[in-house]
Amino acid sequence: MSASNLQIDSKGHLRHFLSISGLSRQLITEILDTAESFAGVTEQTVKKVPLLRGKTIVNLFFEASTRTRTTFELAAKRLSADVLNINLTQSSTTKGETLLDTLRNLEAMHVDMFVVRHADSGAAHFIARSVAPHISVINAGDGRHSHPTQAMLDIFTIRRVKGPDFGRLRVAIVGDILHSRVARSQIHALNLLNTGEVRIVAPRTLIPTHAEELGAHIYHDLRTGIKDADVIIMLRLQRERMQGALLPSEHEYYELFGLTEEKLAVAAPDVTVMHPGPINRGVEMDSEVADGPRSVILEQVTHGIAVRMAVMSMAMRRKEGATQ
């Protein structure tokens, strides 16, 4: 079963949310519109809606994460769901129990959704193919492959700041493209929305093989890559995923690709600066930019809750007993 068929049920509703690839522009827009309807919930005195009351959502994080896991937990609780966080470094999977055994035991507790983060690409798809028909799976990041909810909250942030017409925008994604599941998801989403120009800017050693197939223009010089850009998305330098000497030093990387106010001058006057976090200050950008008036980094975090509420509620709105 293809990824797109796996994600969509027979009625065209979202069943799982595993990747941007394979989804339609219409469905992406529906997620953004639904997130917009939830954006005001955080400003209410009672920050809850009853859409998932009585449902149980399990956070299955095989990789450490603070921001993503926390926003998923908040999103689920604001939908009135019960949330179970599994510490997988101390779970029975480390005692010899297989992943499928763990899933079956959790299914026996009558849970309704798994939010999965895993170091292996394709892990979320494997779990989605293995779970009981009534359970939905949300990919919270798998290897270098995909991080679809992060891409959607980035797109949501851009739409809120720049408006709905992506066709007039130049968007530059800068940094460690090679190891970034976020960048791949962002590029897919931006192209689905017919963005005017999508650029990737990085040293040659941090550009993946066949990068031209991603659907973006490639630049190896920061100033050229961000010239007249309306949106600049900086990526974290992922040292933990690097094998071999891909970079001479973080200092040299900062000199060539770190975003400063001086380098930012070549971008559009009203440029918006983003970063999926966590930021390595003095490596990907300096604090003056990160904390400056062009930055919407904290807004991205806030919007992440509304977007994840949207994805969860849409995946769970199908009738009980729906099949793949």
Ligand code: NCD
Second form
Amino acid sequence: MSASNLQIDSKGHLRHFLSISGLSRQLITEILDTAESFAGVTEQTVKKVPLLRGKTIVNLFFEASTRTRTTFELAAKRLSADVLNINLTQSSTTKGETLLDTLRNLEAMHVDMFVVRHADSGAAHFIARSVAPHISVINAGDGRHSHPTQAMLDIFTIRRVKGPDFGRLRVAIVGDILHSRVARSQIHALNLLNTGEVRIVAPRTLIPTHAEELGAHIYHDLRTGIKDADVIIMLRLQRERMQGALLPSEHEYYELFGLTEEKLAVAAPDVTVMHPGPINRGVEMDSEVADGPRSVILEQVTHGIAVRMAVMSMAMRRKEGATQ
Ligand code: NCD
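Compare with the form predicted alone: the form predicted in complex with N-carbamoyl-L-aspartate:
Every chain and every other molecule in the complex is listed next, the one we just looked at coming first.
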């Protein structure tokens, strides 16, 4: 079954959230609008809404994460769900129990949703195909493949800063595109919203083969790639995924591709600078830029809560009306 069929039910509602590809512009916009309604909740003194009261959500993180795991947990708690965090480095999977056995045991505890992060591309799709029909699976990042809630929170942040007309925007994504699940999901989402121009900017060794098929213009020079850009999204050098020497040195990378105030001068005067985190300061960007007035890096983190609330509540809402 294709990802699109797997994540959307016969009525066109969200069943799982696995990747941006296969989703419609309408659904993406519905997620953004729903997140907008939750953004107010996270700013109130009483931050909870009762939408997922009585539901149990399990964070299954097979790979390290700080921002993503904690914002998923906060989002679930603000929807009044019960949340379990399972540290999979200490679980029975290390005692020889298979992933499917672990899933079956959790299903037997009547959980309603799995939030999954895994180092293997396709892991969340595999779990979505294996779970009981009432369970929803949300992909919190699989290998180099997809990180759809990160892309949605980035798009949400751009929409809040620049307004809803993506057609007039030039967006440059800079850095380690080759290993980035975030870049793939962002490019899909930006193209779905008919963004004026999507650029990827990186050394040749950090661009995937057939990159033009992703739907972006390719640049190998930072200043040309960010010229007149309205939004610049910097990506981390994902050393843990690099095999062999893809780069001469971090210092040389910083000289050529590191974002500084001086290089930023060629971008649009009101350029917005983003980064999904964690940042390697002094490698992909200077602290002056990361902490400067054009940076919305911490807003991205805040918006992650509202966007994750939106995705989780939409996947659960489908089930309230569904016949199983
Ligand atoms: C990203 C990820 O894990 O893919 N980070 C995140 O989710 N906040 C990007 C990265 O690790 O560089």
